[in-house]
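In the form predicted alone, a lone chain appears below as structure tokens.
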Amino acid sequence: MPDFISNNIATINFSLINIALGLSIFITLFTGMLSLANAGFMAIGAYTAAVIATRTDFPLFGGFLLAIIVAVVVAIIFGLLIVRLREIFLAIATLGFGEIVRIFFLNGDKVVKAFTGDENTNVFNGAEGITIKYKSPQDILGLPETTWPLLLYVAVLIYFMITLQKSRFGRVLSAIRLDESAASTLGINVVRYRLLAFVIGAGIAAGAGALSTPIVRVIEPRNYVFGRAVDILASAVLGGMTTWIGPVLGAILLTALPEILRFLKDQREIVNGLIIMIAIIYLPRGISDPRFWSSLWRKRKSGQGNAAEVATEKEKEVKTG
């Protein structure tokens, strides 16, 4: 494995996990829905895959598929209840969902014991969580075997998002975000499309949670607290919410920045927060906003043109004496 990859493999893995999570919230934001439920769906995916890994002989792919199926079923049931909510009411409801999921996994063994009648049954292990046995990953084509599923998953998600934005389905979601009443007047079933976007986002988050289990190894409730929901939202807000590349850039920056600023030690979190705050204030459409970069490019070209004109004038003055 190349030195750069081996020295930064943890950052690469967590960047890929955060990119997948950023894309999971992108699709709901793209539809105009402020959902904070994806940390809860990530927990569902991670716990499902961890239970499958520790209690069966199924491969990771089996746990991955089952995690998405479970999350989709839960998302359909929960989505039917909350998909008509708007803005802050939707955010609060989905935030509450994340807390319910976390508390369920914290105390879920009591429910399991009540159903099975076996007091020795421990599936979720409360606050300690589920620990997956460590197995040194083999290198495949210069990357650890645990990184490849994440890399392929992110590649598929990016292809899906590119296709989505160019498709009729993507244009419908965008129309709902821009003017929900006008979209409804044109015959679009707004509730159905909002539910579909919510379920797709939940499935993506659950897949990211399932694929994170061999890397995180300890699946515990405190991994999916309120801060996780905020981090997922921050990657989309920082990168930009109108194009798929926004969450990708935001997730990479939010993951890499603490590592880049590690030399600042105790002041690292302060500087990290300041950089993010300044970026959001001066780039309200995200760092992927093409209008900002084209404006910056025009100013740079204009500055170079003025400098050339000044140099030409000076050269003429020297020649004329």
Second form
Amino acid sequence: MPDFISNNIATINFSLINIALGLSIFITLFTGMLSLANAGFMAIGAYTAAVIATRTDFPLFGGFLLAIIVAVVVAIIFGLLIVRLREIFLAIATLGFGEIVRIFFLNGDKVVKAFTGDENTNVFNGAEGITIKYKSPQDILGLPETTWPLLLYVAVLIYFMITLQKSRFGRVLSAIRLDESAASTLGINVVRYRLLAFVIGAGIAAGAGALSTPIVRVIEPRNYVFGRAVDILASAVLGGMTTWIGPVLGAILLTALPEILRFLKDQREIVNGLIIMIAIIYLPRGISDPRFWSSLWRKRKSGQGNAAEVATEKEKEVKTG
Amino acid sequence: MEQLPQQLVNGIWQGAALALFAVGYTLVFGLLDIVNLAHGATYMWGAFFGFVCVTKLNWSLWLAIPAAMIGAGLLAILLDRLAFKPLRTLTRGGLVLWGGFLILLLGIVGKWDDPLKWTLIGAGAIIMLVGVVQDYLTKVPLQVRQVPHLAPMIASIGASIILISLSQGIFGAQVARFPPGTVSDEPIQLVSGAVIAPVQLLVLVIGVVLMLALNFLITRTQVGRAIRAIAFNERTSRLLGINVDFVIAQTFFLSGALAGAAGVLLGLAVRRIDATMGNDVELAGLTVIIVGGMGSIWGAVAAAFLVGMLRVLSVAYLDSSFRDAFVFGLLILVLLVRPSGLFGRGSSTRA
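Return one more block: the form predicted together with the partner chain, after the form predicted alone shown previously.
The next block holds the full complex; its first chain is the one shown before.
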């Protein structure tokens, strides 16, 4: 076991980061909002933590808290603007936000120079990004010390998601996803709850970004491009969006796939794409689709056809996004 | 300010190329409500088709552009059959098609000896063809499906990964260029100190011609009427006897052909063809179709010129490094003021 961990520590770390990111987009999808701003908020978190780490003596935890606070403030301001948008329009607006954030970090030093009037300050270092000094991590209880905070963070997030689905707050979000006008007739302030979900998602993504700094070490704008936002979405959708298990499974699968397929060398990207396509065609509701697994279970028990299931499947159809 | 005429010229030809790309996007979205993220990969393959025609087959550019359009159009149909059709209706033919596709990929990707490699590729292609025909003739599908909104988008991401890595495998990772002299380099003097390179003029002319042709097709022909009918209401069109599946294939062909033309033309104009060239246009295209109003063709064209102009002018008069930030700023602004886009008229009057 220790061998397995030390051999695959990078995969484990990145899986944990991607799980946190998958959960951050899950909460907005759970409310029926397709937000692609998470890569941007991750960048905000990572840059905040990296600046704190390189310029002050604060421990990682301080940077982590500050990163979440910064992201939440930005999310509230931006969210107030866009939270009334729907579906694909929301997706594109948030995508635009993500790109603006990336471009800001790419060229932010110009802005800083313009404000301070000092030509020698380089906060963000443009395309090179911020490099954090390498300290070889010590092992604590079989895991490197950089992995522990991530593991703890993911555990807290999963606990939060489990309680969410049982709480009143979670049901309100779910109601908004299923039927917004019905929800607002029941006296739910739809806009406020949508904003809340957006801000929580932003905070989670920023936290993941902050905790990823000691692992990624080079914080550069290239890490937070459009493709990154799409990857986050892909892991959530591939895993399935009915419960929190979906994003977790999807993130692990998508992070591990290139590693598992390493023996294919040049061809692994193609196989990677094929697996994504086949998985989504065979299980359009994601790998964790509870209906699929329960039907599998029932089939094994009774072995009868599933005509009734096909009928209910259509009725139960929930538009996500 | 004395640069202004030149900047306007640059903005216009870039807008024309962007319009070609974005109209294909918006056609598919208007018809099926799918954001086809593999559109950029189709565009890239179109550029490579044109490139191969010019360099390997020594065809003239006038032959290479239509060839690339047909190639990219067929690729788009294949994309629909492999990635999107199984999510609408699952047929036996569709499964055969997938089987053939896997064999074909195995043939292309694997390190086989020569006769075996071509046997695999040939067999895969024939099985795929059988699958397409069988799929087309199917009267009773295995399953009519209702999938979540985002599933087609994820399928298109997978397809895009495959297409990009295939082209990297076949054409290599380095940047390809059309041989110099494909189009003459002599700039043409326009009025008041603005010049336009012949290749840019070519982009503009072909762009405008194709837009007009598309407009004719959509508004005046039977195919166009069918496309509009399906965009309006698919179920009713089916009841009225329109072969919905065939029309969808035609729409994908149109969308792919336009993307292919855009690929060759931009590949010529910016002198750069590589596997990732689709990524840059993808985002600009998304912006264009949103600003123009999802599904509205003329909206997309107008927005493409607007975005092209904005990109050029922000480089010339503001800060070049913030170019895309201005474009996305415009995007968010438009969404706030008119959430359905500048020319969108709600969802019922698409295409």
